[in-house]
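Let's start with one chain on its own, the form predicted alone, as structure tokens.
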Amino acid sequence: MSYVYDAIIVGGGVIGGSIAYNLSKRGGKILLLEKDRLASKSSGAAAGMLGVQAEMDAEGSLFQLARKSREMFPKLAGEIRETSGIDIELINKGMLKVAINEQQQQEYKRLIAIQRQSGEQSDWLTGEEVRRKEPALTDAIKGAIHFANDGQVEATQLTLGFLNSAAACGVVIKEFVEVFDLQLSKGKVIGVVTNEGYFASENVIVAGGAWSNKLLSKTGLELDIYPVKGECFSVVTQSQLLTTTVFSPSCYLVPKKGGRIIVGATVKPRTFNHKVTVEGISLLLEQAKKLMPSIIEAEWERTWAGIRPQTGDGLPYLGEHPVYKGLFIATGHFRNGILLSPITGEIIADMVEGKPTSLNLKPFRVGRLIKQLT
């Protein structure tokens, strides 16, 4: 038995959902497909950071990008509480890159001057200011940069308020569902089939993550991305240690409710292999306390491991499939994927609905980097 949809999402994490709750509001028949527990891979894994300018080339497209994607959060974080009762905890108290040595340093001092070019804040603090600010960090750092307008979420909650309001606008969501393959026929996609039999719908968006070739190279074509593990741990402190989150080149800190810090994340490619090693804690661990002395005094809490997708040029795919009319493909967001899901959820809608774009997409178009296409 078949049943028919406008679109057809396949992915549970919080590029699938965005999409989900970006179609939902437009109206249709929308049906969301995960293999395993919604919010179960990267997603729920991630520790949430909005970290445009920390993270990126102000000079690039990927920048001019995820600045558009921080800007909605604070109408999005309003719009999921409302539809589905869920706070997905946007915090706006800035970040600090730290240096802790003279080439640190320097480089950080052009990055400003690049980042206020392009129209963002960014404020050099020295050593003792970044201490009146944060007196738990070390005495060896040197000086940071505060980016007053980067923050953080709970991925999580996120991920989960995307697809709990768009399951309230009516998205039909199911779980431990895979799908097998898709369905083309004439240059087109029809549907896809799995576990739970054949689903109809001539649009079909991709974004299965680290995932999406095992999916796409039924069609010819394998994308050059490739998954990377990241580890993380976090901690719980009686008292507020840290109030603002905290970027190094060795590994993040960042705050949450009721005393906990993530810490994060280790970067091992090409392994879909997800448990947490010895190693990859112990190096965090090590890092984090050279920033934060004090955090071994903290709880331990737990540790977990995400796999991330990654690009050949580090540039999420958003596009049409270049064969298959109606193949969407949404992924290689890498470690951006909270940060980029407003956008991509609303760039991959309109693209469905056939509407035009003021944004560049050209450098994300999904035939620029390919391994192979029959």
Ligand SMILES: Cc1cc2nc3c(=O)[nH]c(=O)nc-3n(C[C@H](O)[C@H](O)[C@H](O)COP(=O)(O)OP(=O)(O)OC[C@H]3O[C@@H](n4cnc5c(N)ncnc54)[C@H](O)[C@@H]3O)c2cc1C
Given for the second form:
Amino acid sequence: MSYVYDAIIVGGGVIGGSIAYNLSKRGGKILLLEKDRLASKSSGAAAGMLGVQAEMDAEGSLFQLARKSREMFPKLAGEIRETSGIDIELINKGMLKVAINEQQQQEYKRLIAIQRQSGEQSDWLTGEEVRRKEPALTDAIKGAIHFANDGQVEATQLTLGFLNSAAACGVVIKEFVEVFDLQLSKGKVIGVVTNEGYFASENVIVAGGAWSNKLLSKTGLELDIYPVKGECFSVVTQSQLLTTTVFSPSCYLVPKKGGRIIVGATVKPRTFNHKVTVEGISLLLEQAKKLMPSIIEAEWERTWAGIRPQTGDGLPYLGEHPVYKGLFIATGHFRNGILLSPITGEIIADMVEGKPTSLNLKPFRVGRLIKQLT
Ligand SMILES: Cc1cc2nc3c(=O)[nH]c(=O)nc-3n(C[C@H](O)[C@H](O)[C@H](O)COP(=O)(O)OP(=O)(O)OC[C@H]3O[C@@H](n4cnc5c(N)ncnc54)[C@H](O)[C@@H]3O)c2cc1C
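Counterpart to the form predicted alone, namely the form predicted together with the ligand:
Let's see the whole complex now, leading with the same chain.
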């Protein structure tokens, strides 16, 4: 016997979670399938930075999308708390992008001018001003850009917040159910084949992160998407050593609740091996000590790794399959999937509903950068 749904979402990460949450608010029978545990892959490994300005310059379609997504967090935090009781730990204390040499200093001052032109708040702090704000940072820092509007959340809490809120609104969520195949007929999707049988729907959304191609290659197309491993570690301090997120080209320090600090992240392309290595963690530790020498006194907490989904042109895929109607794709968010999750969920829910959008989604369409399989 098969079950019929209005939409089926493949993937229980932050992207699948946000889509489920957005669809749940619009009614209908929705199913979400996750092959492992919810939030167990990239979304559970993320540091949770909402680094619109720290991660991107002010030009391009991704910046515009990220900006809109960042604006959605305060309202979303309230909604998720109300529906699921989960606190996504939104912190709006800004971010510091620190310069440790003359060249970075010049480059960052240019970036301030560009970001101000696009209407973003962006201020230069001298080395002294940086240390007045964050006394634990090293004297070697020459200065920093302060991005007052970039913030952070707890990534696992956000993912589970989306999913629990969706479940509270009636979405059926199944862990340890892998989608092996997509059922296609006469130019449209009609269902999915899983280890727990067949589920029917004329709307299927693939939000499988770095694993999305495994499924999509069965439709005769392959996206230009590849895995990028990232390792992190965390420490705990008795008193709060840091209040602002610190971002540098070699590593970042993200202060969390209860004196925790997350240090990330390594970048190793084209591997699905998510083992934590001594090489990766020792490299991060060396960089973190250079930025904040007193980190050596902190208590060790844990290490982990995740696999980010990256694309050939650095832009996510958001849209309908070029051949099969009703088959939607939302993946390739690389280092910014937490930040981009609210807007992605809204965009895909609108597409499923057939609702027009005022956003320019052309740069993210699925029909770009694809290989036709023989
Ligand atoms: C170390 C690290 C730090 C990061 N820091 C940040 C940050 O500070 N800010 C930020 O915005 N982003 C950050 N990111 C990036 C962010 O984590 C990702 O962009 C985001 O989590 C991608 O979400 P996703 O739902 O697409 O993928 P995932 O979280 O990987 O979820 C995809 C899910 O789909 C499931 N799946 C795949 N195929 C199938 C199938 N056939 N059947 C059923 N289930 C399937 C997988 O098991 C997985 O659970 C970081 C990533 C890493 C690794």
